[in-house]
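Given next, in structure tokens, is a single chain: the form predicted alone.
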Amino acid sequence: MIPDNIQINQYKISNSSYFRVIFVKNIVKALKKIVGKNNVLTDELILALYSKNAIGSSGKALCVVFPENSTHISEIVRLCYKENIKIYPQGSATELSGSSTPHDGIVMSFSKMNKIEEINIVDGYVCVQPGVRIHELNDVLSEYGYMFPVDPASGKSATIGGAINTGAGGLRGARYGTMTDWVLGLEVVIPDENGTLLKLGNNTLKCRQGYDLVRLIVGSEGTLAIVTRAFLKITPAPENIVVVTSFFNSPEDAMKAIGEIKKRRMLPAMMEFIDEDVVRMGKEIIDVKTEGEGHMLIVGQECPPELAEKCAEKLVNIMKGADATYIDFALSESEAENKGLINLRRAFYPLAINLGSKEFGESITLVLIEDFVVPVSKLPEAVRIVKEAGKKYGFMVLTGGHVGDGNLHPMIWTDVENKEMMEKAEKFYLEIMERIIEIGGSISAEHGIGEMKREGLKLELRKRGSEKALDIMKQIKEVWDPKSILNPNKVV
């Protein structure tokens, strides 16, 4: 409970730095009463660490608090609601849209709520706390021959709570979709005077409770409620995966291969693309065994071990028919790992960071990564749009993505201290978003809106004649969070 003897409001009437210090001290004192003194940190270096996300954008926090259970969260929310203190929920801050960046409020970290509470194979679900990391969950599920299939590139760091809030996808999205498809039920705390705990959805594979509030929370980026527990659907892990990597002279040839795979009624678990610039520069920086050059397509097809050779042969023939210049394959995931067939794709984001730091030296490098989706048939046009815009504004653009579901991630790097370059970056991405919308795409596929793509969301809804949808979203935010204390100024 909030200690009654701690007076906070009286200090909020003044803008004086002295009274602000007193106010913050009293907030910290109240939080320590709730979660314990070791679970509230105020050291400036620690605050700086928790105020920065994966792309390098940063903010400022009053303190970092580590709840250990839903009761802690409820009491923290009740305190913050009463005192109008902003709350910024945070998993591992691997998001790429600025949705975890704090601005003068408390960061709520879930690193101490990291328990897998239940695994139910017969009923097909797991119950986990929000701080559980995706790869840790899959390590445990592998002992049962099962998996949780959503696998963002940051899966070794990304938490379940963060993945829920961003609506994450990943390398297996072509077959298994995104978080929207795998969340059965949620326990959440909403930002009201009581810090009310709600249980939404269920642990059953089907559930109809009127309006689907579970799906409303998934992808809401921490703006509506705080996830304290999740019931997730699980699936048997594939017995075996054949991996084929191919190189092409043009994106059109690579996309021709994708079209042929779909026409033959194959449903790969993975279809990944990286452009020729990523291949060329990646081979200069990391240890890659392949001799292939050009645009790279990686396909992973689930099949039993006894059919692996037949499956590989079928995929290889498709690649040859699409004029692949170089092909390699592995009959299993372990063989693919040994041959390093996926190394270049995994190095996509680290490569941009590495190159950016080399170009700008000690300057503050900001890696900006787009996240748009187009109809699969429009992928070659989308790649051309990105490359043309890069030349226009003077950026080297690295392009890769999950082409099985039409999702591309073009990246540039810039110097945050160079005003002219930052303005060009903004124009570059705005032009890309406009043109992607024109060919039937959407500005965000799996990274969310955060604070970096709010204008892009407005642009898309306006071009679709659906501005009213933004008004509805704002009304939803107001209903769930009337004081706008929960991750404010994000999404809408």
Ligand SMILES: Cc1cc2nc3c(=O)[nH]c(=O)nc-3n(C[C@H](O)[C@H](O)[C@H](O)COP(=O)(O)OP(=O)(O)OC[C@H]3O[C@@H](n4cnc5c(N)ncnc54)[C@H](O)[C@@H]3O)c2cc1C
Contents of the next structure:
Amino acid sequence: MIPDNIQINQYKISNSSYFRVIFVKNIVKALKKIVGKNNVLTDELILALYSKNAIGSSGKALCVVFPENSTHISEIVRLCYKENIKIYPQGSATELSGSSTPHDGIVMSFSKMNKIEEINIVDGYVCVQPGVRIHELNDVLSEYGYMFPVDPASGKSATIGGAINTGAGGLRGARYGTMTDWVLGLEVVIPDENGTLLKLGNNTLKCRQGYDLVRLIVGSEGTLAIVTRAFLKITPAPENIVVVTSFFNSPEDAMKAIGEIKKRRMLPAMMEFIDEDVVRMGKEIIDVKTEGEGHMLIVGQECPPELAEKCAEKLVNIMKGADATYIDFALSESEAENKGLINLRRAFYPLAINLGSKEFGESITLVLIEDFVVPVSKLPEAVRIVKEAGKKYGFMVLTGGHVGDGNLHPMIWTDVENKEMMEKAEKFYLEIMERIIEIGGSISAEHGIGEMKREGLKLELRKRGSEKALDIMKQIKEVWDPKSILNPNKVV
Amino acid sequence: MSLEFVLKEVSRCSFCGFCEHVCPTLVRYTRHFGPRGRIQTILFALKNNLATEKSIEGLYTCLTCNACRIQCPGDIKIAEVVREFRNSLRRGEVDIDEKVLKEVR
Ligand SMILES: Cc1cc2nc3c(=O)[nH]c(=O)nc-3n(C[C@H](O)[C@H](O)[C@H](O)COP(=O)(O)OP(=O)(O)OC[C@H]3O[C@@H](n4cnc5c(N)ncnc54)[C@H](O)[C@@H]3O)c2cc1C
Ligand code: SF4
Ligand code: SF4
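Given the form predicted alone, corresponding form predicted in complex with the named molecule:
What follows is the entire complex, opening with the chain shown before.
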């Protein structure tokens, strides 16, 4: 129960530091009564560690609280609603849009709510707490020959709560879609005066429960409700995967190959692209034996082992038809690992860190990964747009992405301590956002809007003549969070 | 090895957290007991002059087992960095509040 004897409000009238200290002290005292004294931390270093994210934004938190169950969460919300205290839900803080950054409120971490509560193969779902990391879930599911197929490149750290709220996607997106397609039901606490717990959707594979509030929460970036438990659909893990890597003289040729794969009615689990710069420089930092040069396409097609040779042959022929300059293949995932076929794709992010560090030395290097989606046929144009803009603003841009679904991640590196460079980076991204919208794309495929892309969202809706949609979104926020205490000033 | 080496290594940390899931000291604890937290702790100490008792607690509970290193996309030599930073603290090369340091000495 919330301790009613604690008078917090009276101190809020003044902003003077004395009253503020007492105000914070009292909040902390009240929170400790709810979750126990070890589950509220106020150490300055800990606050700093929980106020950052993977794009170097840093905010300010009053304290970090570690609820252990949904009752704790409900009571915390009640307290915060009464006292107008902001709550910032946080998984692993690997988001790339500023959606988890706290500003003068409490950070709610789910690292103590990290249990897989149920695995139900027959009914086809798992029930998990929000702090479970995606890789952990897949490790456990692999025992049953099953998987949760949404696999962001950050799966080792990304939590289910974070992935639901960013609407994450991943390498297998072309075949398996994004989080939207795999959440069956959610238990959430909404930011009202009672910290009401709602069960939305169900653990069944179908459910038509009026307006689809489950899918409204997916991708809502912690602005509407706090996810306390999730029912996720699972699927059998493929028996075998054939991997083909090919190199092309131009993104257009790679595109020809993707088009042909689709025409031949194949639906690979993975279609990853990296540009010629990543290939060239990636070879310098990792040990890959390939002789291929130019733009690289990696295709991973699920198929039973007995059909693997036929499947590989079909893919190799498609690549030849698209004028691939070099082709290699493996009949299984383990063979692909042995041959290092995916290593260059894996080097995409490390390469940027490496190049940034070389350039900026002891300054803090920031790798900025963008997240556009365009119609698949427009990918070559999108690659050209970002490369040209990079030249204009003086950035080397590396591009790679989950091209099976048109998702491209242009990446640059900056020196956080260089204000001018950071401003240039912002201009660079605004310009490419505009161009990407013009060719029919969207500014975010899977990372979300957060704080960084609010202007981009406005721009996109304006260009589509749909500004009214933004008003509707604002009204939705107000209905769920009337006092705007839950992750405010994000998304809309 | 030197503080210069330490600073160069920690400046590369992108806060991706890929290193955390293998760390034996992070289990059910807070971020400062894991590799990401430790690298950032050192960064905060060197760049922002921020060090607290929790900084020391986090750094001195590292087993320097190296399990995290292979996970790091920046190839940061996490265990070596922690060890070297602890040595620098002992040698008094880092400007940190005496109160915070008393447990180390
Ligand atoms: C190197 C790298 C690669 C990446 N690759 C991909 C990729 O391939 N695909 C992709 O989609 N993303 C990718 N990302 C982005 C990011 O990792 C994902 O969006 C991930 O799902 C975020 O999970 P998290 O636990 O870190 O969440 P956080 O960053 O902590 O939070 C993300 C959002 O969710 C909210 N939130 C978290 N938990 C809850 C909860 N229980 N209830 C309510 N709100 C909550 C937060 O407030 C925030 O708005 C990548 C990031 C990095 C650093
Ligand atoms: S070296 Fe230290 S930080 Fe790395 S895994 Fe071992 S205990 Fe954790
Ligand atoms: S894996 Fe490396 S770059 Fe990522 S958080 Fe850990 S130390 Fe930093």
